[in-house]
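Just one chain follows, in the form predicted alone, and it is written as structure tokens.
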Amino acid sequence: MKIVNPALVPFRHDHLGPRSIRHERENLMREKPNRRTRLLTGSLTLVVFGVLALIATIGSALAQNQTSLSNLFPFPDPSGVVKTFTTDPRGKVDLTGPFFQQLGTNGRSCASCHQPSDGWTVSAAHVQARFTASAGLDPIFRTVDGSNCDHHMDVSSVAGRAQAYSLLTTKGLIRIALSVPAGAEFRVDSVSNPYGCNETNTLSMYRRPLPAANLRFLSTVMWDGRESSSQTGTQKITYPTNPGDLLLDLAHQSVDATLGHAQATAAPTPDQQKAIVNFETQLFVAQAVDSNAGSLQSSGATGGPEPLSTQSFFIGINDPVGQNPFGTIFSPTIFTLFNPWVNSSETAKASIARGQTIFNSKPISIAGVAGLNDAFFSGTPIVGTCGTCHDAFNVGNHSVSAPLNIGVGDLTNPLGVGYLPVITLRNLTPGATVQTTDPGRALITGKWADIGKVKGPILRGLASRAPYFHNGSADTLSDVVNFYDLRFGIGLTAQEKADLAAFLAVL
């Protein structure tokens, strides 16, 4: 019997279920690991199927008119359970503030694209569930940026809406309209967009919403850093100016999101901006339970969001090219969460510990990465590890602003990017051309060298927010591992790939 994963029903603040079902879910999460594993992944009895079906009916959440989520409320995801810890002194996630209010004209709130069930972003599976439940009328489905293009879209029927919003339902992609900045070193020669947005003056970028949690660890805001850039009136995040720079940038982003995504006629007030930023910066999200290994704090491990909330961090804390403000030498030992499981007799725990070791120590010949090899190593390859580009301890993003092009947006991405437009850019000086699916940072700075560069995201809570990379090109964490193995010729064995994917799934 095939069981529908409860994680395929998303959190929705406007659809909340009875308290007894909430308690049923919490009881399930407290089961002993071996029983919980059977309930989530084994051959389930009809009784268990009934429990899971009951949970699934409220996968989007809690009690009618409920105003808060209890701290560490469990949301099932494809690998187990994801939880959020808030440092709000009230000890709960407040659902009444402006983050959840409709501040614009199209029915959206911040929570439309940032849901706790999905690690405070959206998974494509949950977007599809919302489309099915609402016949494509949920506020996330708006042609301003939810549709594949913003003109010539027929959204008058369910079939038309399914076609118009196909990138949102299959890849979780939002369309971002950006123009080439004045004075850029390049021009747009042509755009071949399968959805009709072929304009060369305003380009349609298709990107995953980033999580609105774990923000204390950010070294730049947005994939292309546009909310941390002088070109947009925001501030680069640096050690001397942090966290004031981060708070300023997040406030600016709340204005841009409200005016753009929510189509507001006026910016949120200063008090609303402050409330949104305060709410977001108190959220910490991470995987808390693995369906095979059980609690990620068992046997001495320190997974889950609560330990993450106390993780030490500052800008440059472990930068590999000498940008630590205290001159501390880079350490490739990025993650230590599962050190106690290294010699575990339990198969799942041992696999996760091996995956952590691979992440920390597997040698990688890093070559052709714009923003790294060319900027710091005269274009020559270097031997590094996963931590070379994911250096923040137990977090996994870069600890300084470091936009890189590892080839995710290139036409040669081995995972396939045929669902994205092909954009041809021409350098104004030598006349060289390049084709890409996303110019990335270059659409902010105008620099030819920045084409294709994007930031590396925070890795915590990965299991709840598929698909992966900025363009959703990796449907699963196994796809992520395969991409890196092919891109850098790492030569991972089948067991190493499985162990590394298991580790990423418990972050």
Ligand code: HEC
Second form
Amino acid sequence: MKIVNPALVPFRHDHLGPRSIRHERENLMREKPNRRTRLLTGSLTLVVFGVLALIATIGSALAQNQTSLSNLFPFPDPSGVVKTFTTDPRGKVDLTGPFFQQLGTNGRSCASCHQPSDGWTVSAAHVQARFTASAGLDPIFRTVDGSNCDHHMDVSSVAGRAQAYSLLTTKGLIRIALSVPAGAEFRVDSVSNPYGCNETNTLSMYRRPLPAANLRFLSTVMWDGRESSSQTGTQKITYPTNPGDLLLDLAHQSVDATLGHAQATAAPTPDQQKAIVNFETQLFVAQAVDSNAGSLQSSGATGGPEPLSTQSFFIGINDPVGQNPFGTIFSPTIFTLFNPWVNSSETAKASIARGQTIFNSKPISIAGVAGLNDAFFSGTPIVGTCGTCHDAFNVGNHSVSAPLNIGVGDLTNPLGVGYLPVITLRNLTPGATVQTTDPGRALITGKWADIGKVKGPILRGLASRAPYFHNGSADTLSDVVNFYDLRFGIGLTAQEKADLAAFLAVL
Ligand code: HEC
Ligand code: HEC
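Compare with the form predicted alone: the form predicted together with the ligand:
Let's see the whole complex now, leading with the same chain.
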């Protein structure tokens, strides 16, 4: 597949083109319009993505489009096309606001890690491409949190940088440094980190950037919910306080991200915070075209980002343990986007519809999930479905804040987590120890029971943002499916696995 669109020229994306072209463009942007137009009438060819070639023919339309993306602008991804729909009344994604500005001291903007082409996060493949194009100098490659550790890293040569940023280029991981909170029920016995950063007072966790889009469906901000927690001076997101709570949390998040990731010396101004939150909460991202099945709105299906932007949602809309504010009973039928494709004569469409049915109805024996079995079922196993935890209709996150440990950060993760540190925690009272690669929510609450708990993220725009899970342990959606099959002993057949992966790829 070849996508030709003159508007897709990554002026604002400091990494997408070969470095020389990028610099040429940056220079052009500083030039007077007549010279810019004259130079731009030439044609530059960019081979941007590994799998799909993107040919951007530079014409006069470019000069007008360089500061925005037209609404529903198509970005190719490994299995088709991802698009963003913005509810901005101007009808386009403005690329000039503070989200795209360098508000700190290290050249980064929010867009360094939250890219429109990558479902508003970063795919590892594109990070690797940025490394290659910039010889590891693109602003995402900064030792504050982009490298495997923040000290004793040799970033003076390309080879040194390749080693220092290996978790970022192979798994898309950012180092999140957090300390055990005062009054915690546990202490850190030891850290065994293959990259240094063995300190026990500040722990290094390696996490995937979450999408900065589809935010109005969030029931908690960040993997560990730390931007929606009293411990950080932010608000828990609840039905009566939503969406005011979310907007305040996101404003707080924008301050932390600017001071942290961008190493700013001062917080963004209230106007900048407002502009960032306003910008990101208008974005809806989803897969729009599948290479095999075609448009995800063909034959009556309602995939793609515009239907998502009108999807009804409120906190607790479909909670399985009785937290719907109106007492409405939980429905396991989470996704209905591809109902019209049931019985389709087209192979790819029929497979996707079968995958949706598996998601909605395949029985899963759920046992040992901290935050679910222990919290609501006295520790006994329950029979559920994918939707027991991914309950928000056509969105797929949990509709109330529900930190869970499904074992992704445990040493027993069948996908393998040998590239991560092993952190040994000791309970202060009984003295028991536990080993994990990421204590998750426990580093916010200090609670032993919260070790390893993270949120289930929104399941839209997945194809554009591999790898998956908070620690990038699933390189592909098939890996995700295999994880579930092994962890919960579901017993999926090869066909069921393929159908479920095909379905996840069109969300
Ligand atoms: C260096 C990379 C990087 C930069 C720069 C960055 N982020 Fe992030 N962002 C992340 C990571 C990693 C996470 C998840 C961290 C976690 O949960 O512990 C995240 C999470 C988020 C989330 C939470 C989404 C959710 O589902 O909870 C939002 C919103 C967000 N970032 C917005 C921003 C904004 C706004 C900026 C600029 C002010 C920004 N980010 C800059 C890496 C980055
Ligand atoms: C017991 C609760 C639970 C069940 C059941 C469950 N999930 Fe999840 N899911 C989660 C949690 C929690 C995460 C985040 C885990 C992490 O990253 O550590 C997650 C993450 C994911 C992700 C990764 C998203 C991303 O952005 O990286 C996908 C995809 C996914 N689940 C699909 C499924 C499918 C398909 C099923 C059914 C076969 C399923 N889940 C069943 C709780 C659950």
